[in-house]
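Only one chain is shown below, in structure tokens, and it's the form predicted on its own.
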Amino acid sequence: MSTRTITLIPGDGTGPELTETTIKVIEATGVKIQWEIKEAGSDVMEKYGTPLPDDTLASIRKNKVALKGPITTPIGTGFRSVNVAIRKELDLYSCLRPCKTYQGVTSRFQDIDLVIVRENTEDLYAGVEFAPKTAETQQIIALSANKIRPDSAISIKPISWFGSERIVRFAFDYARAHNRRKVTAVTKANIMKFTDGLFLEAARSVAAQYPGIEYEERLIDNMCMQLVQKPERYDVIVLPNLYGDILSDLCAGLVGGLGVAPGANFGSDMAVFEAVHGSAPKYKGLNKVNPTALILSGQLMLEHLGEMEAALRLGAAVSAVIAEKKMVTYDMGGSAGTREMGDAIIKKLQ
């Protein structure tokens, strides 16, 4: 067995101790792996001059995979988000976001699998962005025949056929290799007949490549109430950046939370494999925190370099400690630390 060459990045706030946990339950699966460490967030600003040194992209550019530890992003000010520049940059355009029911994970909802699949370089998080009562504001308003007000900040949504096109297209390659019967479009179409319109137009260009597959269209509001109500009727979402944003973390709340909703970034010949949520640096340090996201992802990552093997064995163990609930962390109602959680997987791979 070859031994393949990963970049690592732990991340900060409790982004090392969880990194740290699943590195060795990764390796637990006989899986031969040499990390390559690089850094990233808030913790280097200092040392670097930014929370994203080229080094670290060089890695990834240069390894082709890389599992990455949660990062701070701060609310308001500061830096953008280091994820969103790790995407835009080596373009990984589709974020995949398995959502699925574990025995064991609280949830008022039993036989949950659906997929987001969520386009990550356009719509508003491309972050063009206008300060209020600039010139260039100014001009914008002057130039729209809605009226905006004088004193208003503006974001534009940019929405390409090309960027629309690929992630739909990236759906319904995934739903056919991985035996989906369905494929929902979800915009806003109904009121952004231009930027959601197109997406849906793009959408529909695709869905008709694919006669195997089911393809259905919900608009955004709708979908919401439809994925409380009735979650079993959907299989793989596709939708433009913001709304699978959100709906990533509304799903994620339908199986029992962020601890439990792994993800994963893919461009045309990269991969980045990261946990949903966030770095929680109020818990760093105190080995508090659940592993089990950041170890799914883990699992997506084997499956990515096609050691599917490992990837069934690594899923059954974290299914298995989890129904058994007795080595687990807080959150999932334990009071097993995230290294412990870690090891009663590890011996369930043993």
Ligand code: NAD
The other form holds:
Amino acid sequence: MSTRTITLIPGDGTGPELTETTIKVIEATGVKIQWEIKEAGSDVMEKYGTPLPDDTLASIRKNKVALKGPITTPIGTGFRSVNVAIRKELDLYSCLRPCKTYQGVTSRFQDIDLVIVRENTEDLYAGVEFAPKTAETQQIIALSANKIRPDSAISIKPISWFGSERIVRFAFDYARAHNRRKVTAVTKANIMKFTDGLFLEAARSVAAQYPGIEYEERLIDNMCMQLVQKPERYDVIVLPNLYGDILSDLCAGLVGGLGVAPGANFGSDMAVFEAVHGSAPKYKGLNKVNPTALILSGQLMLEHLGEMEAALRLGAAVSAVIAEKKMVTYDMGGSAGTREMGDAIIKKLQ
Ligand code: NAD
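Counterpart to the form predicted on its own, namely the form predicted together with nicotinamide-adenine-dinucleotide:
All chains and molecules follow, beginning with the one already shown.
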């Protein structure tokens, strides 16, 4: 078996302890990986003058695959999100977030198995913002025929046909490859007729090319209600960036919380695997948070590498530890630490 080189970004906050445990678990599957460790996040700002050194991006471009711990984004001030910057810089346009109920996890629902496909590069996350009272802001206010108050800050929401078409195609291709029956496109096209309307038009044109897969549409507000009432009705859900971000946390809540929600970001030839959750800084260094979300992101990475058998064994080991409820972290009602839960999963793999 050949050794793959993969970029590892430990991140900050609880990121380093989560990645340390996750790589031990992945290595216990027997898959040979050489980790190229690269830095990013607030902790490296002073050292490099940027939270996202070029060297880190170059490593992902070279290796094509990365596993990433969470990275803190200070609210309101300081640098923009490193997580968003990585996705933008590498054009990782598709964010995949599977949500499924595990036996043993306390949740209101028992039979959820859905996948969020979130557009990752456009929408209000494009980073096109204008501060109040600048010349640019005043120009936009003038263009709006005074629909915008003069003391406003402004964020631009770009949605392109290209970006919409490729994310919806990704969702249908994913559905086809994973024997999924239905794709639901979610927008607020009744209000944002040009931006969300364009996303919806692109979704309809792609859906027509996949006659074997059911296609339906929902408005985002209705979708939130539907998901907390009857989530088992949904399968693959495709959304623009902002709605996708919010709905993936909602869906994580449906299946037991952020501790069990994995994720992956795909571009045309690169992929970065990371949990849905953030850096949970208040738990930094306490060996407390749940490693499951990052370990399951590692499982998605193994699938991406074609290591199907190892991925299946890893999934089964995680399920077994969760079902036993003995060596699980606080959020699952247990008292095991991050490392101890990882060790229990490794035991199941041996
Ligand atoms: P968070 O996801 O870090 O934590 C919110 C709460 O969820 C925590 O306080 C904790 O109670 C729980 N939680 C999160 N991860 C957990 C885990 N593995 N096990 C058990 N419980 C867990 O969200 P936040 O506090 O809003 O964000 C903290 C920082 O992380 C912010 O700076 C945010 O911008 C950043 N962030 C980064 C990413 C990323 O790296 N992709 C994603 C989301 C947020």
